[in-house]
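This document starts with one chain, in the form predicted alone, laid out as structure tokens.
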Amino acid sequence: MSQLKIDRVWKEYGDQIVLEDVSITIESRAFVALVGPSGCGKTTFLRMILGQEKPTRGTILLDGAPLPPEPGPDRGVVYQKYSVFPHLTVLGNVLVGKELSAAPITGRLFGAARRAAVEEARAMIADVGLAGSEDKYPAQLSGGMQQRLALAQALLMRPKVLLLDEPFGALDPGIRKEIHQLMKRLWNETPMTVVMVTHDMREAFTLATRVVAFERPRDRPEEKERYGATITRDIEIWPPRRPGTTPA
């Protein structure tokens, strides 16, 4: 299970209110797209789910339990700027999370444990369409290939929740369409909930099961610090999209 429950969450920085009284339940296996104008708190909301930011008020629950105080393997994240290590190969990048999780001091696995992790990493690399590139470095990959690598890196940890922060915005239209098809397949085949920030409405309605809009209802210059953004639209895609079905 991977249900998120956000209950009356506020986020403030000093006197500035970024998010105001946000409540939403995201069911397990949903694919939710967050849309809205720049600066309305979408990424801040994502960072709170990840654990990089804490709500000023309110609670965030994952499967009924409070989120851990720091990011963990139960929540994976992929950013627009590829979060990969330039000094590691494709295989090394995908393995790094598994190695650091199992051996936080040495950062290395050995023997049977390493062989099992390498086999799992190679399978994930193949799943995202990078088979044959295991020994290449990120600088040798195209933008689309680097984003596939970032997805493999996040998914190898089998997160309950995958967070995407405008992950496909820098890709050209042809590559973006390929990555959309890949993302649909991964969501269908992997037991996880996806929350994605995007400025592309077409992308939101192409991928998501639900599109949620953040806006500042009171947005005059003198109100911007006194009032935050909140959820103003919550649209279920019709016909409903269900995980485990053939991608459209």
Second form
Amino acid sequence: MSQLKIDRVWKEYGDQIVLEDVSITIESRAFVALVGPSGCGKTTFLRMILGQEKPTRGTILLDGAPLPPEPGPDRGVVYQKYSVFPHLTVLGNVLVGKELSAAPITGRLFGAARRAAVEEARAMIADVGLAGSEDKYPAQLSGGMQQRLALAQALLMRPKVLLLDEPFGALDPGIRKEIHQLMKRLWNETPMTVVMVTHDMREAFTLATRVVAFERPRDRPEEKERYGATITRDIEIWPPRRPGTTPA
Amino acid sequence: MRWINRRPSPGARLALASLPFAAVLIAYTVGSLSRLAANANDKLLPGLAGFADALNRMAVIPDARTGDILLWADTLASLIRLFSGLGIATAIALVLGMLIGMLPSVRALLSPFVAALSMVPPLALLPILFIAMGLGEVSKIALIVIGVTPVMIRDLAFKASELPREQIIKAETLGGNSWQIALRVMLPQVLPRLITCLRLQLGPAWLFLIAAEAISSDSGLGYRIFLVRRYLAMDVIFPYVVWITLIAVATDWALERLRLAVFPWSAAEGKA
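Return one more block: the form predicted together with the partner chain, after the form predicted alone shown previously.
What follows is the entire complex, opening with the chain shown before.
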């Protein structure tokens, strides 16, 4: 289960109100796309779910429990840039999650534990289509391959919620189409809820089960500071998309 | 073709690179020859024979008084001081730089202090060091440490805080605690910068070493240069300066090789 309940959340930076009175319940296993113009607070909203930012008012519940005030392994993330560690190889990048969770002091695994983790990591790398590139560094990979790697890295942690911040925004159309198929398959096979910020309407309607639009209802220059953005559209995709496997 | 688009071939590049060196050598030889022609005992610009003789005295024949071969004894004494100082500075800079760059509370505590400290002219502290620590090795090593550490701390703290926030968040979502993030995410990315930073501090470190040796010492490359200055012994000073330069260039080159060998992913860092 991984239901997100956002209840009357406000986000303010000093006098500037970014988001006002946002309430939405995201069902377990949903794939929600957040769309809207630049600067409408959709990334801020994503960061609040991630724990990178705290709401000024309101609550966010994950499966009924308040979110911890900092990021943790129950919520994975893929950014447009800087999602993978430049100093680790492909294998190292996927392995590092296992190592950090299992070895609090050294941050490394040894012996049989390492072999098991390597095996799992290799399977995940193959699953996102990066088999054969295990020993390359991210700088040697194309943009699309780096994002595949970032997905593998995040998914190995089996997060309840996967947060995507314009993950495919910088990719060529052809590459993007391929990675969309991968994303769909991963969502079908993995018991997780996905929240994705995107600029691309086509992408939103291709992947999501539900498209949520953020907008500032009052956008005159003199009103901009005192009125934040909120959810203005909430569209269920019809016919409904259901994840391929039964929800865990 | 525009000048900005003309690229020399590898051979031309080598020729161009050797040109300034050759120019200096030729200028020196011409000057030396003309002075020696006027006065065969001229000491200011000795000729090749003069250098050969001096090198023989300094680097081959043991000193009559101590039985040491002076060049090697001086080099050893200086390098021990230099690398002790740089080693201590590097260790302090790594720990403090990481802490300041990573932990907001440590940054609030130490960042202004280190910034102020880095503005203190180290040579102005030299008398204090000599008074407080005596004239032995400790004060010379301390001068190098005091001279280069604050700059290195600031550089590393900057590099550590410059790491994209996304990477830190990402590591948190992979289950990392603060210690693990320091160990597995920050440290490996700061270390190449540490080596580059060390390379950039080689020049200042030599400066402080020679300054300290010039004022009070009984061995060392800087000591020797300032000692023989009294006899206008340019035939010793010039080779010593060239020798120091060679050591510095070799250290710089070796550090860069080390960085590329240990951190192959950081190839772009060297451009810094």
